[in-house]
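Here you get one chain, nothing else, as structure tokens; it is the form predicted on its own.
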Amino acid sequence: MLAIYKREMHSYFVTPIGFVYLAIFWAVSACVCTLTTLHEFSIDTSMYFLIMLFVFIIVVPILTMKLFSEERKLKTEQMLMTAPVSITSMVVAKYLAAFTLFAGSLVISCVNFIPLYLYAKPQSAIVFGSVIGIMLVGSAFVAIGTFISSLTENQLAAAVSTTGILLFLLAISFVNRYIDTYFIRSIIDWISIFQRFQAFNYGIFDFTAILYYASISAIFIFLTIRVYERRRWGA
């Protein structure tokens, strides 16, 4: 498992993907932070994190599109499935590699808040809660992208499909207010990724939301494992 994890982390930086991802993530996060907080002299960081959720729709697929699609395209998939590691270890190692790069880039991007703390003094609990919340959202997004990547050998198709799914998951929260039926609205609120994130954005640690995001990650990792188990025995 560790060997696959190291191999995957190394692959991000021997190809342009890792550098493209980091450049886009840090450039956009710096611009968004400047416009929503520093430029406005505001201690409210909620708009920054809200916009970054939608930025993830673009950057997360860059991370995940190659995880399994590239293996199928390069015909190295069989080597992975016959390696002396379980399918579960192989899938988890790839997922953790993508999530490590995501989490690392997010933590480093927090330097954006240094000028804010020097001049505006925002509430640390709210900022810290939002960072934890957005990292949990990212973990779920990475798991979804990992699953989509396992379904196709076309990296572009994997990226576009992941983007579409993530956009849908966030968009349903905003169209929910226009639905007249309370029962339907309550269901959408319950499954809404955005709605669950709102508590963190107010500095509230919602343990049901933590369980929710962890469950999404676990479900899509499990589905990816099932895809490769069927492929192994079907081969």
Contents of the next structure:
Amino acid sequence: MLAIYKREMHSYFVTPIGFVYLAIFWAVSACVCTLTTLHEFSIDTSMYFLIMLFVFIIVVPILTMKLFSEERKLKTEQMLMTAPVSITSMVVAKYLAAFTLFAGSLVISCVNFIPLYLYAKPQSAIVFGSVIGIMLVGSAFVAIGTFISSLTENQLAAAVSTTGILLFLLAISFVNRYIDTYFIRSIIDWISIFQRFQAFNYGIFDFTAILYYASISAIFIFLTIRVYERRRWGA
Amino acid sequence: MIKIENLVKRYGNNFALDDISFTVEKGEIVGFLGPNGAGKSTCMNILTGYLSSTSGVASVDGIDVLENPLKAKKLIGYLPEQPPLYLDMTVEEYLNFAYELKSCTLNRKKHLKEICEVVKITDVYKRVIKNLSKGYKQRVGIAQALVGNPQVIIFDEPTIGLDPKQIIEVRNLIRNLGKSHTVILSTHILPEVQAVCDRIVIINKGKIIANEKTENITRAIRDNRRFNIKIAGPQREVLAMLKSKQGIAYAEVLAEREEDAYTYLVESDPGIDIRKILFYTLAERGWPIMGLEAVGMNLEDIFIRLVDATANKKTSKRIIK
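Mind pulling up the form predicted in complex with its partner chain next to the form predicted on its own we just looked at?
The complete assembly is shown below, putting the previous chain first.
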């Protein structure tokens, strides 16, 4: 499992993908942070995190698109699947590699807040609570991207559909306020990845949210494993 | 060492493998022969745990591949049809990855160095796989299968895409591996199995149509029953004479090579040497022999006949024996 994890991390940085991801993510996050706080003479970071959610919709697929589709196309997965490694550890290793890069870059992007602390007193609970919250949302995004990558051997198709699905998940929570039926609203609230993130933005540390995002990640990792098990049966 | 029992692989109504059974003893080199799409790769993929069978059992050293995949996979080194190479890695990184992936316990440096020497990739050890030639890529693929020194090595078309010199090198390599490992290799090149394997399993449309020692198959090739004979004389009369002669099972005109001299293909009845008979008879008639050459039945002939005779098991036995 460690071997696969190491290989994934290695491949992010011998191909341009890792660098492209980091460049886009850090550049955009710095711009957004400047525009929403310094530029506005505000210490309120909620707008920053909200916009970052949309940035993730673009950048997370960069991380996840190749995880399985490339292996499938180059037939290298045959090496993994005939090695004495279980499918579960293969999938988890790949997920963790993508998540490590995501989480690492997010933590480093916290340098964006240094100017805020230099010139004002932001509420650390809200800022870092939101960082944790957004990391949880990201973990679910990475899991969804991982799953979609296992469905196709075309990287571009994987990336575009991941973006599409993530966008859909965010969009429904904004549409939700226009729906009158309580029943449908409560279902959409439940599906909506965005809804639970709101609490962090208000500085509330919601433990059920941790459970929620962890479950979403687990469900999609599980589905990815199922995809591979099913492929062995030649469906 | 390897046991395959009643293996069936079905895709919808399509049988990729239809009730296949065979065993491979320890230290044997077995050649898996069949046309494209016969089920060779499917069988190997099941044996290595990449695919699951619809029914039937595949086991390595008594360990069922389906029930205990991790343990069984540890015993197998596999080179798939397309070598599973990570093109962005160097050979060194790649082999180290294979080493870690198989959670190998041998001395890493020494083991990898030995493998590189065996497959002759030491001089490209530090290079990126993407930039290697096809022959080197294939050899890196073989090296990957050897990591961990598995007891069973499975090669799916190992010489495909190599130049003639490399093919000979790879064959020698496989023969050497066979001294200390159990080897299965698949190919559709007939002389290849003849050169390398102890036993040949011929497979067509998902069924085994022959499972014989290589000697038995080569004996059929050595049998001098067929000759190309060039005779100067009137074509029609000569052919009629050949056909009516006792001891000759079959005769046909091949081509006119020289003026008035035709080449005929003659096949004798089993156990009869017709060369003397032909000499005396033709001398008597005043038709000189301009040339005589034995035509061995090659593996291609055997193979085509076996494939045609799949429906009738008895004929296939008769052709080989």
